[in-house]
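Read the single chain below, which is given as C-alpha cells and is the form predicted on its own.
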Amino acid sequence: MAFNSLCRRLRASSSRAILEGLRGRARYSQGRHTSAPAQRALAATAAGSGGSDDRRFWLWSSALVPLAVAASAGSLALRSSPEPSLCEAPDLDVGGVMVGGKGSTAYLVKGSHKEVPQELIDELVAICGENVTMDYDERSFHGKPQNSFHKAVNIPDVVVFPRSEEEVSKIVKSCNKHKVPIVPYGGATSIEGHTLSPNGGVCIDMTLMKRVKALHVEDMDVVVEPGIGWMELNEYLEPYGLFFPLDPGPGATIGGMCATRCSGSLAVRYGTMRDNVISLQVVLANGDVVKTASRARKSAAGYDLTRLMIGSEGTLGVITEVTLRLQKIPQHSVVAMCNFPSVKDAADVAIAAMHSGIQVSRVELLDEVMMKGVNLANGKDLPELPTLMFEFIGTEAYSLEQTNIVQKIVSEHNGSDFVFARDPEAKKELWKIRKEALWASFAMEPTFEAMITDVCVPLSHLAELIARSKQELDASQLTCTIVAHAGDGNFHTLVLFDPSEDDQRQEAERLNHLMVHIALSMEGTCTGEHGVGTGKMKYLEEELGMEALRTMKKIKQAVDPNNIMNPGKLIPPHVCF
C-alpha cells in the first residue's frame, strides 16, 4: 500500500483535482432531483454527456444464481437449488484458464451487468441526497485504480458518498434488496484490484466519514470513522503525545487498513492491522450493524468478528466505525544507515539485529538499483551499493545503546559506512530516502508502469529468498528495484515495464509468479501486507489449500446469500462446494 499511494500522489494528484471539482458539481445537480421521472432524465442526461449507453451504462446481471447457506448453531446446511455447485461463472483467459484462478496470467477482470433499477436510484438519492451522482467521469475514476495493472471491463454504475453508519446500512439494504453488487471505496491506495467494479453496480466512498467519535487518552485507544486518514489521525493525537504505529501510503484511510490488513515499516515492533484493532462496527450484506467487540483490551466473548472483519476487503461487510489502540510517542529516536556489497549480506545483517533481541523500530533494505534510483531522483551521490535503514527508539541512552550493538553486528557481516542522526532534521533527510523508494525508481523510467510484488517469509528464509530472486531480477531486462521490511520477512521488487508492451508486461509477470512460487515453497505468503483483491487470487489454493477456501466461500455465503459485497475478489472463482 505505501507504495501504490505515493504512486497514485505522483500521476493522479492533478487529475483529483479537477474531479473534485466535477464532484462538487455533480453531486450538486444530480443530487436536487429526488422523484423517479427526474432520476429519469438524470440518467439519460449522465449517458448521454460521456457518449453512447453501451459504453455509459454497462448492464450488471449475475450469470450465478448464489446458493443461499443458513447459518445454524454447528453447520451449514445449503437450500436447494437449480445449480449442482457454488461456482462463479466460466469467464476464461486466453489459456483456458478461469480469470482469476489457478494458473491465470489475465489481469483484465470480466464482468457482467443488468440495468441498475431506477428504483433503487431513487432510493440511494432519498438516503444520501446530493451525495450521489452517475457523472462518468467520477465513475470511471473510481472504477479504474491509477496504480494497478489490474483492469475491469466495466465500471461502477452509480457513486455514492455516505456521511453516516445509519445511511450506510439503508444503502447496503437498498442494493442488497434489488440485488446490486457494492464496492467499498476508501483511500484507493490498494494494488491489487480491490476496488475494481467488474459487475458494475454501486461504488459506496467512504471518504465523507472521518470523524474522530472518541478519544481515550488514558486508556490508549481511539474511535474513529473508516474514511480517516492514518496521517490525519496522527494529526489529531499528537498534541496528546499519543499515535497511531501503522504507516502504509500516505493517502490509505483507517477503513481500506483494516480491509487489507496492511502493516507498514514500523510493523516489526508494533504489528500489522490485526494487532492494533480492538472492536469495529461492520454493516453487513442485510443492512444489519454488528459490533465484533467490545473496548476492552482482551476477550475470550464468542468468536472473534473483529479479526474475521479485518482483512475481508469488503466482501463481509462494510466497517464504519474502527476502536484502535495507540501508543505513546517516543521520547527519543535515532536513525542509522549502512552499505553491503550484496543484498544477501544486508539481509543477514537484518536477521542478525532481530536475534540479538534488540528492540528495533524499523528496519529496511534497498538494494544497488534502488540506491541509483535515490541519486538520480534527488540529486545525491550516496553509494550505490544495498543499504539497510534502522531505526531506534526509547530513551536517548537506550537508543545510543541499540545503535552500538548494531554497530558491532555490522562489522563484522562486511558492512561499511556505518552513520546515524540523532538531529530530527538528519534524521528526516536520512528517512526521506526511504520514503520516497517509488518516486525514485519511476526516476529511472519515467513513463512506464510498476508490477509491485509483496511476498514474506518467515525470517530465516528471508536472506535466501531475496537471494534467490536477485539473480533472476539482474538477469532480466527490465528495471527491478528492490526495498524490503527485512525486519519481519516482508520484501517488494518494484518491476518498472512498459504498459503498451505485451511481452514486457509478460516479463513482469513472470518475475512475480517466480517470486511468489519462490516464497511459497519457503512456507511463506504471496501477500505480506498488499492483500488479495483480484491479482493475488490465483495464488490462494497453492497456499492455502482447497479445503481452507472452501470454508471461507461458506463463510461469505452465509453472511451475503446475494454475493453484493465486493465479489470477484478474495476467493478465487474455481472455488466449489
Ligand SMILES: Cc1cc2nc3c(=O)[nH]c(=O)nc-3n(C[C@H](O)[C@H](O)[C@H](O)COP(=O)(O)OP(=O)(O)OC[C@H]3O[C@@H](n4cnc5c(N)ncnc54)[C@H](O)[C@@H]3O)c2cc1C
Given for the second form:
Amino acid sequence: MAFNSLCRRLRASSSRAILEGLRGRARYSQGRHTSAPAQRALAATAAGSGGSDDRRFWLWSSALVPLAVAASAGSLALRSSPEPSLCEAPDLDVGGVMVGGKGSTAYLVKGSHKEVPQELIDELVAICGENVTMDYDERSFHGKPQNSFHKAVNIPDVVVFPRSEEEVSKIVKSCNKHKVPIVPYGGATSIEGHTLSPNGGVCIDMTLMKRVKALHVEDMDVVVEPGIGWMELNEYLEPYGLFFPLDPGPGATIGGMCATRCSGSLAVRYGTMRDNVISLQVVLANGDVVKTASRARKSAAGYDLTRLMIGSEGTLGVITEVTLRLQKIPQHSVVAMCNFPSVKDAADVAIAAMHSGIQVSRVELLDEVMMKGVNLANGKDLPELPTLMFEFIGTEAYSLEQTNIVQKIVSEHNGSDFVFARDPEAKKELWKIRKEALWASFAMEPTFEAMITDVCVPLSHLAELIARSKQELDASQLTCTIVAHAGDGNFHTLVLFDPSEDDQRQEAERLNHLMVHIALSMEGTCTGEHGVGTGKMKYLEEELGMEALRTMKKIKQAVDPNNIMNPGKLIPPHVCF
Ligand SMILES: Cc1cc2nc3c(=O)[nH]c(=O)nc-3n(C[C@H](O)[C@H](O)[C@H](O)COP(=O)(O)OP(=O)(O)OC[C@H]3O[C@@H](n4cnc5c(N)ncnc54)[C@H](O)[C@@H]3O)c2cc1C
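Now that you have shown the form predicted on its own, what about the form predicted in complex with the ligand?
Below: every chain and molecule of the assembly, starting with the one above.
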C-alpha cells in the first residue's frame, strides 16, 4: 500500500463532499450504457489488459514467474475455462517453485472471465437508473487495491451503486441468472485483496446506502444501512452520549466491518464485530432477503446465521441492514504511555496488566522502529524505545485507580518514563501518536509499499511471538515497524518494501510467512482481524484442517451454487469434496 494511496483513501472516505463527488461521477445517462463506444470499452477492458486471447496467452506463458508472485499475493484471472474450478489448483513448477496445489505456499487464484451480457447491463440500468457505470476510471478505482498490497490483474466490468435493499436483491438476482460474479464493496480499507475482481463482473458499491434507520437510545442499539462509516456513525451518536466501539481503518463501513469480522484498539474492552452485531439482513445469491435474528440482546433460536455472515467477506451474501449494540461514552478516561528496554518487556507488562483484573480499554504496543517513524513524521523527540500506550475508562476515581495499578506493574518490569494525561487536549495529542502510527511508518520510506501482517496468539504466547519475530525482523534489510493490540495477543508488522524490487517483495513475503508459521505453532491464527481475502487462503488448511474447510465449502455451495458471490476469496482453491 503506497502512502499516497492511503492518504487518498483517507481523504475520500472521511469526506462527505468527496463521496458526493464519487456519486456524481457514477451517474451517467442510460444512453451511455448502451452506446457502442461503451460496449467496445467494456469488451476491451473485460480481459483486464485489453488484449486478445493470443496476447493473454503470451503474457501467461512468457511472464509466468512474475505472475506466480502476483498470484501468491493476490488474484489472477485467465480465460482458460468456462467455469471457475475451485477444486483444481494446478501444480505448476515455476523455476522450482510450486505454485498452487495442496501443500503449496502460494495459490494461483484461477478465474474465468465471462463477458457481461448486454441483457444484464440493461437489467442493471433498469434497476439502478443512473447509478450504474462502465466508466474505465471508476471501474479501475474499484478494481485496484486501495489499501492492500495485493496486485489486481482484472477490474470489474460494471460498478453499481444501489440505494435500497430492494435494488440489491434485484441486482443479485440478475447476476445469478446470468452467472456473473459479484464483489460487494464498502470503504475498500481491507488489507488482503478482499475487494479485487479476479473474474471481472459486477462490483456493488454499497456507499449510497448509509442511512441510520432507527436509533433505540433506551435499548442502546441502532439499525443502519451497511454503507455508513464507523466514524460517521459515531458523529451521529455523540449527542446521545453513545458510541460504537470498533475502530478499524478510517473510512471502513459497517457492512465491510461485518464482512471482515474486524476489530481494532478497543476490542480488548468491548470485543470484536462478532460481539457487537445483534442482527443482520442479508441478500443471498438467489436474491432472497434473510433476517438473521430479532433485536433481542440474546437469543437461542436456531443456528446463528448472524455469526455465519460475520466474517464471510461477501462470499455468502450482501449485507443490507445491520443492528448494532452501542456503548455509553465513558464519563472519564486517562491515557498513559511508558517505555521499555525490549519489546518482550513491553509485551510482558501488557499481559500482566490484563491479569491484574482491571478493565483496560486499550493497550497498544509500538516498537522502537515505529517510534522512530513517529518522531520523523511528527517532528517529535520521543524516546525511540519499545512503548506501551494505555487507555483507562470509567469514573474519574476508577480511571485513576487503574492508572496507579498499571504504573506499579510497569515499574516492576523495567519500564520507565510513565506519563499520563487527563486533560482532553493532552489525551488527544498522546492518542494521535498511535492513531497515526501507520502513516508515520511511511515517513521512513515515503515511496515504498507496506506488507501488513496480522497474527494473533493466545495471550500467554504474545511476548514470545513478538520476541521471536523481532529477531527475524531486525536481521532483515527491510525496514519493519511493529504495532500490536497487545491486550488481545494480536500484532501487526509493517514491512516496508520497494514495489519495483522483486527481491524486496519476496523478503517481505518471507517475513510474513515466517510470522504466520510461528503464530500457528503457538495455537494462534494467521489473521487476528484483517481476514482472509486472497492473501491468507494459503494458511487456512494448516490452521483449521481440511474437514473445516470442506464444511465451509459445503455451506458456500448450499447458499451460492453458481459461485457468484466474491469468487476466488476465503475458501482455498484446492478444497474438494
Ligand atoms: C489504516 C488502516 C488501519 C486499519 N486498522 C484495522 C484495525 O485496527 N482492525 C481491523 O480489524 N482492521 C483494520 N484495518 C482493515 C480494514 O479497515 C477492515 O478490514 C474493515 O473492516 C474493512 O471495511 P471496509 O468497509 O473498508 O470493507 P471493504 O474493504 O470495502 O470490503 C471488505 C470485504 O467485505 C465485503 N463487503 C463490503 N461490504 C459488504 C456488504 N455490505 N455485504 C457483504 N460483504 C461486504 C467485501 O466484498 C470484502 O470482501 C485497517 C485498515 C487500514 C487501511
